[in-house]
Every structure is written in C-alpha cells, then in structure tokens.
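Quick heads-up: it's one chain on its own, the form predicted on its own, in structure tokens.
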Amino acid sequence: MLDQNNFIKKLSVVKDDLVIEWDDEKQSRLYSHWLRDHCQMPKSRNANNGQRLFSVISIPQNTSIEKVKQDERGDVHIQFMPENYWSIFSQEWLLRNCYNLNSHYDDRSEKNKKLWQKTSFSNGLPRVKFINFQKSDNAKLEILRSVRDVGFCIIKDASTKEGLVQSVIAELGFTRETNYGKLFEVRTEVNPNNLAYTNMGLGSHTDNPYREPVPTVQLLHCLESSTKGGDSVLLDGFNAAKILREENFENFENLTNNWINFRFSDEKTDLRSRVPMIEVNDNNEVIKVRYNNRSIDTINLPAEKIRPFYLAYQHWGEVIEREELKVTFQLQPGEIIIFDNTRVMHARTAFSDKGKRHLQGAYTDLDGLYSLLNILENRNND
C-alpha cells in the first residue's frame, strides 16, 4: 500500500516521459500520451461523472511534454504540445494512479480475497442480524464486505415470510430473473426438472454454468427445516483452485486453457455455454470457478487433449470434495445466506422424506452489490 502522504522530490522530462522522484525514493515514469489521455481538467472530463469528453484518436501522435512545474500547493502543471494545452494533476492523484507503482484494480480476483477452509471460522460464520440490515448502512456494509472478502454472509433472525429474499435483494442490487423465475422454490417435487428439487444430496457445485453471463450472486432463504439432514455445505472455490495449482500446475492450466460446454434443457428451455472451469485474468489470477458435473455437456476436445483433460478434471473434482475445505452447517428458518456464485461452491447433504425442508432462492449480480459497497465505503471515507 502506497503512503498517500508521500510527496514529489523532483520532476523532470526524459524523452516523452514525465519522471517523478518521490521522497520515499520510488520513481514514476509516465508516458506523455497516457498523461494527456488522463487529463482531469473540465475541458477533458465531465464534472458530474468524470467521463472523458474526448476520444483517444484526438490526441496528436506527436504529443510531447513541453514544460512541467509545481505550484505552491504541490499540484503538477504540464504543457502538452503541439496542442499548447495545460493539464493540472494533484500529487495524490499521480501517486494513486501511477502505473509503475499500482497494479490493475481488480476486486474480483483471488489476490484481493481472504481464502478459507473448514478451520478458518473459529469465531463462527459471518452473520448479521436482519433488523440491523434493515436499519443500518453499516450492517449492509458488513454484509457486502463479507461477500467481497470471503464470498458469503448469513443474515439471521429474519421472518419466514415468503418472498422476503426479493426485498433483501432490492436493498442491495437488482433481481436477476432466469428461466426459474424471479423467485424459485427449493423443495421436493414430483418429476422435477432439476435434482435440486429432490431430497438427494448434492455435491459441491456452482449454479447455472450453462448460462453466460452466469448469475453471480445467489440468495437462499430458509422457510422451514423440520427434516433430518439437508445440511448446507460451502467451499471456497478460489482456495480449491489455489490448491490444484500448487499440487499440479499442468492440471490447473489444463482447466484454464480448455473451454468446455455446459447445457441445461427441459421442455421450455435449452441453455448452453462454452467456458473454462477455472477462469483467470491477465495476471493469471483466478477470477471465476465453475463446477457442476450434472450440467456438463458432451466434452469435445481434440483427441490428444482428452486424457490430460480428464486427469485435470478428476483432480479438480477430488479437491473440491475434500472435507477439510468445507464448512457444514444447518441453515435455520429465518436465515438467509448470500454468496458469490463465481467463487463459493455450495452443496447439501441428503435429507429424510419425513418432515419438510423449504427454501426460497433468487439471483442477483455482483456489479450491483459492489456498486453499493463502493458508495458506502466512499461515504465512510469522506
């Protein structure tokens, strides 16, 4: 983390770079076109939303830095030629945004998460009271930070009113409607179109990998649980991917480089996607995991890739079923779990056909939740 109290010790221009020597001995070298493109002046940026008012193609190819100076506040003034255009940058902005000193902003990758396993929650799973969620932005912030950092949170002491899960989503983001509807019921059915609607146990999986884009957040609200069994199971898919990479890098790369097909079909729906089981960004950091053996379509890879793929696939399946990686608990009536469907795999144990188990579920997306998280954190920082 950079010290935001750092100050500029020296400014110079070398060819088409602005060179900044900071007082902690770090150095920034900023390309003239980059600086012109990131101009913060009213002529270049909309004051209300910060969006650019010009296109990159309007920056002359022969753009250079003619002069650079600091004023009494420390702000840096730069004259660009041939436009004869002056930009002003604060020291703080230059330090915070310098590409020499800062990595890409990526709030989705494994690098910025707290990876966990079964023993990680010695003080209990993250829980927030429903009444606090209703009344306090700080409680919302606690939930959103938990989803961001560990991938899930449980809202406790809510009612068992049907449809409540949608009002929770309305406070955090927007409902993602699918072929299952805005709200779906998780309970045993006759001739179900999905194994989730039986009393069978379900292995670790992510939802809807056959949909692109996938619903990135799932909520499940327990309305009734009077049957034996039916425990909820969660697993950190990013941690599982890290373990796979450490144990066999070739298997890890096999699952990031080979895309496969997922499919779901019934009388009214036929959904298909082609995606990797483990998705990485440009820094080879995990940003999404997918696993749902019930929904994998025919695996069509070149013949020479089939054997190594199955070695990787089976290794991945074995890792995500390791008991030491799972947290298991009973979701109680009036509890709502919210989790990141691109990271956290979920499962359940089988349950008795005596008694009742009824959950209502709905989907939303991370962009809405992260937007609210950013707004609330910005308010706290003001």
Ligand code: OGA
Given for the second form:
Amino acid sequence: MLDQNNFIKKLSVVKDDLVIEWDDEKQSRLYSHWLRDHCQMPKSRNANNGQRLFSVISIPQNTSIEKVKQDERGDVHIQFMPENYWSIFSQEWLLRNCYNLNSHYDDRSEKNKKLWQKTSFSNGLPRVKFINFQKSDNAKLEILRSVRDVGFCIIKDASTKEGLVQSVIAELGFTRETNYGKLFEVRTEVNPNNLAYTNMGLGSHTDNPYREPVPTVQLLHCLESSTKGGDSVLLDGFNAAKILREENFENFENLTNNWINFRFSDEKTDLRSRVPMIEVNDNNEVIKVRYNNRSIDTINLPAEKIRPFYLAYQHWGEVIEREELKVTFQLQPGEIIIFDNTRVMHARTAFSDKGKRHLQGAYTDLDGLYSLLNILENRNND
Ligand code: NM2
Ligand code: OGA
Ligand code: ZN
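Beyond the form predicted on its own, can we have the form predicted in complex with ligand OGA?
Next comes the full complex, this chain leading.
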C-alpha cells in the first residue's frame, strides 16, 4: 500500500537520470532533459491555461541534475545545471506521468477497445433514448463511451423530423461538411452519383476513404423504411483486422505497408487519397481501417508486390464479409445510428422497389466527441 502522504521511498541521481524508488518496490528512471522539459512551474507553464512557455531547443545539451531533495509535503525539488534552475514536482505528478510505469495513451488504438462480433450483444445493441440524450449528460456520456468502446450506439425513440441528425451533432461536436453537403439524403435517386443512392445492397465499407482526413464519425437517421430488405449491417473492423493478423501476419502487414489509391469523382468533385487499408500506430496497434470496394482506384504498386498484395487484399475482403462477424438489424424510423467510421464497417442489404426507404446522414469527427467525453468524465471524477 502506498502511503498517502509520501510514497517515494528513495531519490537518487544516476548519471543523467533521476531514480525514484516507490514504496511498492517499483522504480522509475527519469531522464534529466525529460524532467526539465516537463517542468510544471509558472516560469515554464502559463499558470492559467497550463500551456508550455518554452521550446525544447532552450534546454541546454549538457543539462544535468545537480541536486534532488524532498520537502516535508513530499514535493520533489530538482536543481538543473548549467541553468542553476530549481524545479518542483509533486509526487502525484511524477507517479501519474513517469514513462516507465504508465503505458502510452492512444484513444484511437485497438488496444483500448472492446472488440466484438455477431454474438457479442446478447443483451441487445447499445441503445439510448433520444429524450434522455436531450436531457441528460449521463445519457450523452453513455453514447460517447459506447462509440469509444464498441464504435457505435443507436439513439432510439426519436422523431422522424428532417434535419434531426444535425441537432444531434450540435450536441456532441461539429458537423463535417463534405461535397455531399452538411446533410445527405440516402434514398433511391435517378442517375445517382453514388451507389448508396440506389436500392442495391452495399458490402462492408467505411465511408469516404478517398478523402484524407476521412470523416471519422457517421450518423444515419431513419425517416422511413417500408421496403423489403434494406437491413443495416455493422462489423467491427478492428476485430476483423485482428483476425486477419492472427490468420496470416504477412497479409496483415502487407495491407499496413502498401498504400493504395481511392477515388471518387462526379461532375463537380474529384477526390483522391493514397492511404493504407489498415493503419497502425507506432506500436503496431490498429488505429484505422479503410475499405470501400466501389471507390478503390487503380492499384499501383511495384510489380513484385502485386501478387502478395492480392493475396492479402482478397483475404481481407473475405474476412470483412464473414457472417459471424456481422451484426444485422433493421434501423427503424426514429432511430439514429452513430458510428466510428475509422473502425466500424457498415453495409446494407438490397431493398425492393416497392415501399420507401429514406435515411438522412451526416458526418462529424471523433476529436469533438472525445473532447466532450473527456470533459464529462473529468466532471464525474471531480
Ligand atoms: N454518401 C452516402 O463513402 C461513400 O462513397 C459512401 C457516401 C454518398 C454520402 C456513400
Ligand atoms: C451510406 C450507407 C447505408 C444504408 O449512406 O454511406 O452506407 O443503410 N448507407 O443505406
Ligand atoms: Zn456508407
């Protein structure tokens, strides 16, 4: 157990590291330049907004720790040379921030998600009532946590009022306007610029891979649904990527290393991107998937890479259509689905000419949603 008041057992300096021995026998070694750079004093950080006031280049190359001591409150005082500068760190700060005890933080990575498949939602899909969403921060928190953890949430029992999707976005973040507008109508059109605007089935895809940066969140609001078919399908792209990696690591790596071109064009628009189908972070954890077979442009890779690429690409195309990974349901009038377009793939089954199916869609971004999530979570922790 850590002593509430003093949980540092011993402090010493070894070469250019501060060595902290914690009460629980763990040890941290913190590099002098890192400590100087993370100085929390008013000289180094604006006292009101906490922003850093200096550049890393102002830290002398020969920075070293001359002295270290702990005061009666437990705060750690460090004297840096050649600046002859004293900085004070609280124990809490050192414990919460030291880089060998805390794992890196990445709110986009597969590592921090709950991966799922068809059978994962035995208690039903995550659903929150629209009226609660409007009234309470806790309901917003539930939606945002669900988007963070499983990648989606359904807002139920809303009206079928046109434009509602925009008011939902306004509560959570900011609209991401595209060539499709602030809001787009998903229904059968004559001579459509996109196959989404037909009654055809659509395979598992993420939206707008031909755009970089990609819109990271999509919302679809059902206004009318009286056709046969037109079921909604969701699939966890991070889980699919994990399965690909487990089944054939070379194929997985191939899709992270070989970037491809996506393209969308109509009379007024010509969008192009060169991006990987599976994107990983610096720790090789999946952070984004992109796939839309309608919009993959000419694949241009060095000749010797084409065959292994097609092995990987066809494997991936097959994994993301596996029934056991898909959640299928009918989006009802008055339901809005919100999902992480960097993770969750969506699809729909074909629908009949008879009857009507009308969804309104819009894009927003994860940064705004995660920002609100952090604010609401901080408030809960206070
Ligand atoms: N719509 C629905 O990304 C895509 O091209 C899928 C997007 C047209 C905005 C459809
Ligand atoms: C889309 C889309 C799904 C649907 O508009 O991007 O994939 O259910 N629509 O119509
Ligand atoms: Zn789509």
